[in-house]
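One chain comes next, on its own, written out as structure tokens in the form predicted alone.
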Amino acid sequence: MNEKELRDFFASIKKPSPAAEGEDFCFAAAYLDHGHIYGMTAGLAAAGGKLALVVDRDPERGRALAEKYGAKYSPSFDDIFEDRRIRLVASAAIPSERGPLGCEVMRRGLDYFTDKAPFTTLAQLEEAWRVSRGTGRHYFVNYSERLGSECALLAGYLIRAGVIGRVVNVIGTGPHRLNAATRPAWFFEREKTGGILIDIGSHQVEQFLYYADCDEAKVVSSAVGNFSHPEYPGFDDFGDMRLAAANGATGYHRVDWFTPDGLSTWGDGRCFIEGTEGFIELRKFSDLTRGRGDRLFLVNGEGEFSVDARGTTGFPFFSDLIRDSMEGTDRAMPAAHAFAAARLSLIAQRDAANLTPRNEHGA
């Protein structure tokens, strides 16, 4: 593609529309224990779902955000199931929750919607599988870094539409600022987090996938370790892992706490995706120097181009997830894939060696 047809390829481009409107859907928020929860609400009202009951342990907080949207307040889970117009539970419980809390839902009737990361056991992963395909009900994941991200999701139109021809390599990093002060104590209990490859490392898996155009894959080494937080012991600070698909694509994938305070956002996320007629790089939440992110940069046959992704793409995954749930179908994300992600994030966690540094006494 030269200039010109990259230009029209943009305009080509359909943005999402809203999929329902006044009660057509309606959805509750369950347990607020992570602030994505807020973003998915956000992405599920402004493509037209309504949010009809807050559920949290925490009644401040619970009642504040259903304030916010003109919903109403329980500290009761099971007042969800009592409301017949609600079709879906959205929840970033603590993580060692999620897949149970997600079975429950599906058990009950409902499709659910869980922040990252979807599962902190394989043995999670197995029976919410079992139960979703059982039931007939949605698992939906919020793999947010590609999702809520213009020039992540402006990637995947132009490889799917060939521009940097078949994808071989692709390489993540996904470094956040830790804000230690602000976490809760769950934060840093590797039994209710799973630990890093599990976590941030997730949004990783998926990327990889999902450019590769392949769910089959392999973990061929992992590493995690803890090189700065000695007062959290049960805490990863760094992990990487990499990673080989069935077609033959390979990726590194590195994930750490590290972000400094100069940085004038949460996390430098970056990613490489070699094709075998380009290549793209995204910066997805900060162009370093040079403002806020959401740049995409591509060369090929035709030339250097660089993107600012603003307004290209719109987040369509909201609007096709309320689709799904209303239609029975699977467009958003196929379950298969983001059951994929979860799988090899847990298995590069399982495997990983250890890179923690021993002390003077060997400890």
Contents of the next structure:
Protein chains: 2
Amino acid sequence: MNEKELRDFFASIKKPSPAAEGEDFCFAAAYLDHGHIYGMTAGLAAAGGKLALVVDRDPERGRALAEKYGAKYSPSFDDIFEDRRIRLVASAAIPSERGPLGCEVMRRGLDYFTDKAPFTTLAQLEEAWRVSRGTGRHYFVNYSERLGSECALLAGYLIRAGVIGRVVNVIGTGPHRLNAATRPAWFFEREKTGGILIDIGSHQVEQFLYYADCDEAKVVSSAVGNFSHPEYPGFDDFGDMRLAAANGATGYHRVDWFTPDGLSTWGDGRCFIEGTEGFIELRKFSDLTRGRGDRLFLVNGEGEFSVDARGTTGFPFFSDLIRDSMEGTDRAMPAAHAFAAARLSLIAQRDAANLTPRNEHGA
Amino acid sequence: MNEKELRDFFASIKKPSPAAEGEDFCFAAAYLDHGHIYGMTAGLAAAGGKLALVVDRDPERGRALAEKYGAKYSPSFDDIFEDRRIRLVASAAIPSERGPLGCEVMRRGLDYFTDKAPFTTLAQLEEAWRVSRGTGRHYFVNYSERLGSECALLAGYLIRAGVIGRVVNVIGTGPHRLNAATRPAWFFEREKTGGILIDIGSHQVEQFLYYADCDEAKVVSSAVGNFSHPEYPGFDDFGDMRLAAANGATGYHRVDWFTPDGLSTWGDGRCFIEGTEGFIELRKFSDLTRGRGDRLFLVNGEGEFSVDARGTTGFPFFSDLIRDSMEGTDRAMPAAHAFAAARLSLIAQRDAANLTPRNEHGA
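With the form predicted alone done, generate the form predicted in complex with a further copy of the same chain in the same format.
Next comes the full complex, and the chain you just saw is listed first.
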């Protein structure tokens, strides 16, 4: 593709349209333990969903969200099932509670939309798969580092159009700012989060499988470590993993909590996708020293291209999810894909070598 | 470091000065099979070395280099040892000949300076180590992707000064343009090159060990593949490896021959060094869509900094090498480090999984 063909390609991308209106698609937001719930709610609302009820243990936090969307607040989870308009429960609970919560939601007849990571144990994953198959209900996952990033979505469209040939390798980095003082206690407890390769690593695995276009993959090797936060012994501040897909593509993914204060945003997340006929780089949240990210670089046989991805794709995941929920389809993200990403990140964490320095200070 | 402190730091870097003049340090260039010999020769000459003799099987190629530096040409390798002024033999022979050639040079009393990769088998490496120890002669290696890159050298100085804290991870990519028509036949023969992780991978390993400041490391996993050059069955067009240093730092390195025609240079080589208190990105040869590379990005507690590295460090390797050769010291690059990088790349290649797609087209 040359510059004109690229422009034509971008112009041909169909922007998402609302999938519902009024009370066609009512949903509840239950458990606001992670701030991602606000993006999930906003995405569903923009796609035509109607937030009808907010349930949370913290009345102040719950009421504030309810008020914003003209919804009700209740401290009682059971109230969700009293309101027959509600079809789906969106949730960003403490990670270790997400799987069991989703199973309860599906067993009681509703679809479930959870923040990532969707599970903290393989047993939770197996149970959720079984319940979803048994009930016919959806277990959607908010892998926001791709689904909520236009440059990441645009990369997928270009790859699927063959613009870089066969994808042979994906490198993804997901550094995050810790902001320790703002984090709840559970954030530092391994049994609550599962660990770094599950928590922020699951985004990475999802992107690898998606760009490599292959859900059959294995964890070749992985590691986690706590290099500079001994005050939180249950916490990983670093993790990495090497993945191999059955189609020959390999991936490497590094996540950490080391974003320094001098960075203009929370993390310099990048993704490098190497193809046999070109490559793509995503600068998701920052274009270092040159301002904000959401920028895609493409190099192919024709030249080097820098694309401001804002406004190119919109966020079709949310409209698709609403349609899937209403029509029983599987467009937003096939469950097999969402579960494969979760499974691999759980395995990567389970089998991770421990890099934590020992005895350096005579401890 | 804030902007002023950084500027002061750069100003404090001592530029290399010539280590010899006149005929203080005469050297020969023997076997010009890889074009890197020209950079090696130029580096030595700029550092005060005097090219006295060129030996090559191709008289035209040999004479052209000799003429440029006012040196003699001879088809006979033995002539090197007739000229008592010559202290060192610089060489970019076919990779599988580099080790044996170096052993002969050292046994006959001279130092040796080879293009990377310095060996294609572990047996060659062991023999060269033994001969070097036994004769007291140097076996220098031209790991040019760090030693010949000012941004890469500058990164080392910043890291050693503690600017990003403890190095926990290094990601390096070394994509190259194939230019198949310009390559000699040996380039595509595995027994001549050793394979991609040895050939261009050795640069990567050297950088990992250097930035992680630890020569004790292991190959955790590695892979090679031939994705789109079935006409060259002995050729790897892709390779990657994950490394782990004994101090807890991990590395991932990807090399390939997929640089597309649209890139403004031969390869978009990058290096990402993650520390506990900041990070560095090197855009070595290109700053995509923004012109040439040799650019270092530093993000620390104080801000985001973009540094044009040209002129900041010079190339001290060559002056140091000349002094080492004249004084029997080990300043340019400790032999243990050069050999550790070679050993790991040999092991990575030997143990690599094969990603080459099979039977996709009914073959």
